[in-house]
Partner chain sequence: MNMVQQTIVDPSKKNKRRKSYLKSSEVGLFSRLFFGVVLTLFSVLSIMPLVWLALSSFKTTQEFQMNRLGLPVNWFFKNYVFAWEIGNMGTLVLNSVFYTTISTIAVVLFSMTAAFAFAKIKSKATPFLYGSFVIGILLTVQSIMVPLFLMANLVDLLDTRLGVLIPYIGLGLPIGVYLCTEYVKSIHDSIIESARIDGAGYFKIFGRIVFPMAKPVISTLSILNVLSVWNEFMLINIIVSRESLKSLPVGIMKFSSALTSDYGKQFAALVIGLLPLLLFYLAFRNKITEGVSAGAVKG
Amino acid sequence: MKMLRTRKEERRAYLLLVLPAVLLYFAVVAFPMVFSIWMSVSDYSGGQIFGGSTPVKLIGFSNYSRMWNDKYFWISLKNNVFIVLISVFGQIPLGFVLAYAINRGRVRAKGFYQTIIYLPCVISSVIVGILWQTIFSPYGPVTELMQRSIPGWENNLLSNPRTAIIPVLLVMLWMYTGTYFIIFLANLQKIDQQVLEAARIDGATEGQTLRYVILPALSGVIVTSAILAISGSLKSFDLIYAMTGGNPARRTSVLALYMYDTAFRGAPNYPLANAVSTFMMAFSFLLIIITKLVEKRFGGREE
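Structure requested: the chain above on its own, in the form predicted alone.
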């Protein structure tokens, strides 16, 4: 009887401790998510939502159909896919290579290089966007350097709809590689050096040690980095907004910027913007599930 009373008291104490976090989660995460989905299937056009003179009606998937038939949605989605690819197959591998080189003592002045590589991550995205916009402008350093080797070369990288996304991808590669560099460097330092030394004594080469010891030990970190890269890529907004504003002709727009334009520029369409938001959430979940399946099929387990 006393033990049963103790368990009830422990359960009550657990519930009281968890309750504030649960309430905060529902208020900040769950309710906005459900409300956004509800808004995406409604005909809300502004004004009061509850108790207004014109009641809000549910219209099904009309907003999703309209989104699906909008060419700018597909342009934005394509750019987001490019950003996901440059993040997963560019930032993560490059961050790992740099971290591996520094951790294995392949370079001198480790502290200096760690600072230089990570420095772009602590600079405001708006400042970075304006900085690189100036660098890639027709009167910027890129133009001057290219004209020295190719006289008469005209810089239309940011003004040409076909090439405008390339500078954006290069800037993202430069800016966010440092995040994964720090993650990998910290986890490489956690690997037991005796294990690596034992592999060398057994005759393992550098490549074999990397393939059979280090990468399996970092499989969980790689998956976590991939999830961070995917979620961060789909939220890309501030850097692109500052650097190109989605132009020229909205060819550098991404889903977050497309949602912003739909909701706040011109005639606002909140249901369509929420449909885009819901799609972004579902697309992010899909990519994360694929990442977990690939890790489960081919990856090792972090010890």
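For clarity, a rigid core is taken as the largest C-alpha set superposing within 1.5 Å between two forms. Numbering follows the first chain given and starts at 1. The model shown is predicted, which means the values in this text are computed figures rather than measured ones. First, how it differs from the form predicted in complex with the partner chain.
- Put simply, the chain has two rigid parts that turn between the two forms, and the hinge between them is at 35, picked from 35, 129, 74, 65.
- Two rigid parts make up the chain, and between the two forms the smaller of them rotates against the larger by 18 degrees on C-alpha superposition.
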The other form holds:
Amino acid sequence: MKMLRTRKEERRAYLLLVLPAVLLYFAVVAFPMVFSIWMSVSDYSGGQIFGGSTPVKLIGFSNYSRMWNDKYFWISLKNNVFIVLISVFGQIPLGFVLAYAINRGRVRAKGFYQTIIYLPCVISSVIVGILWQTIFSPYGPVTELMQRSIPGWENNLLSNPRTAIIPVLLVMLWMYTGTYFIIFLANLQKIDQQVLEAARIDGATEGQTLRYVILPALSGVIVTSAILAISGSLKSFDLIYAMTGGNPARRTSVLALYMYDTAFRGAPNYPLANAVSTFMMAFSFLLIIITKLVEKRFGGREE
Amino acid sequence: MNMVQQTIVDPSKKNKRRKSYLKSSEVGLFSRLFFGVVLTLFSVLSIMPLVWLALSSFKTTQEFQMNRLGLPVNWFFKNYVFAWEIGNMGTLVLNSVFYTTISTIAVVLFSMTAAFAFAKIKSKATPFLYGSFVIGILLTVQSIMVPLFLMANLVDLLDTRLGVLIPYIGLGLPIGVYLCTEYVKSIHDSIIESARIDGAGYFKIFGRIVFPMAKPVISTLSILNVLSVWNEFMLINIIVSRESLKSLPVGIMKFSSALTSDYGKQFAALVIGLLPLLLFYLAFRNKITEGVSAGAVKG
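The form predicted alone done, now the form predicted in complex with the partner chain:
Shown next: the complete complex, the earlier chain at its head.
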């Protein structure tokens, strides 16, 4: 009898404890996710979903093929790939070098450097975008500095459609390197100092210690950082929205902005927008799986 | 570079242990110099744009056009007064504080209760429920934005505070439930069992034992949530169009696109926009960097 009562109490407690989180999560995240995938294969054009005058039909993958044939989709995808590359091969290595420098160099005022290098990451990316847009603009300090060394230099950094993405990538390097710096620093400090000391006493050079002791110890962190960088890069929206608005001529657009333009600017095309966001999810998963596979390969070789 | 110098200084590479120990201390000097230069350079690059912004915010727009790099000749503080009034900054700051505080409290509370159930009460539902939260960590806002917009429209939550808060809480839960569950799992079962034997109910155990013991993870989660909600822009930008409900980033964006060539006021608005989080960061910088690296590595 007592057993039964405690079981019942257990169940009731479980239900009440998980209920708020589960309800909110399924209503606001899980269901919309499924809804979005469904919309991407439908011809829904706003209005009532059930019982409207023209019922919603499932039309297969024609939204995806429309996306596939849109040149702005490809421009956006290309820019997203650039952002993934600058994150994985720019922010992460630079973040590591800085963390290694602060850790290995026994620098004084560690906290000071740490505070400053991470600082750009805590500013809203909208503000960062507006700030840098002004810095790179023809009226900004970059023009002034360049004109001092090259008189008559014309600033078309953000107005030339072919190169406008480069300043954006530089700002991303400026802003997000601090995140990886912080992550690497925390994990470098976890490495056993005695192991490093032993390697040095055995005559290992700086490079050897790095190659055979430190990097293998950090391989897991590197992979996590890469995954973080990939999923973060595909999400990027605010910074570009504020800095260039995707222009000139939509040449600095990214998938998130392309999706936003499709859904919320001009005549909304919800199915197409959802095809884009579903593609973004799938692409992100694919890149993460590839990263994991690469890890397995190299992890195996290193042991 | 570093390596080359090292061999020049000490060519006797193959020598015995004592020598190589000596060498390592010599390398220390060079690498200290080299690393110091790298760090200083990057720190200067990190801070310069912000210093430039702060200085420029004290110039009138006319002065800025003549003097784009130097110190302000006449310190013009009125930019701030104008930006604060025209941009409605008081309301924006209060709104941002409101969204951030309420959503963070809710995310922490709901994540913790769910985490306690998932980690310490046996149920067949746990693998499915917990698993779906974990999958949610990788989700992007974009993939639920259109549905959220349509749903909010359907239930009349567009342009309301609740319409902003509910999605913010929902979006904070995946990482929250994950971090908290992993943490609560590490609390010993025997502590909870002995409280059970003493006759304490689950809610009492939660309030008196589990929640207080989970302080480290609660602080990590709060920091991650504050940073992400305060800076969130895409979702609130489509949910809210009424001025009185806008958050700081949305308001700043609008302000700056309305006053593109009035640099003085624009810079002052940007400074006002970044100041609250900057102060938060400077006050809790160690906790924040700890929280970010913990959240990132586990996520």
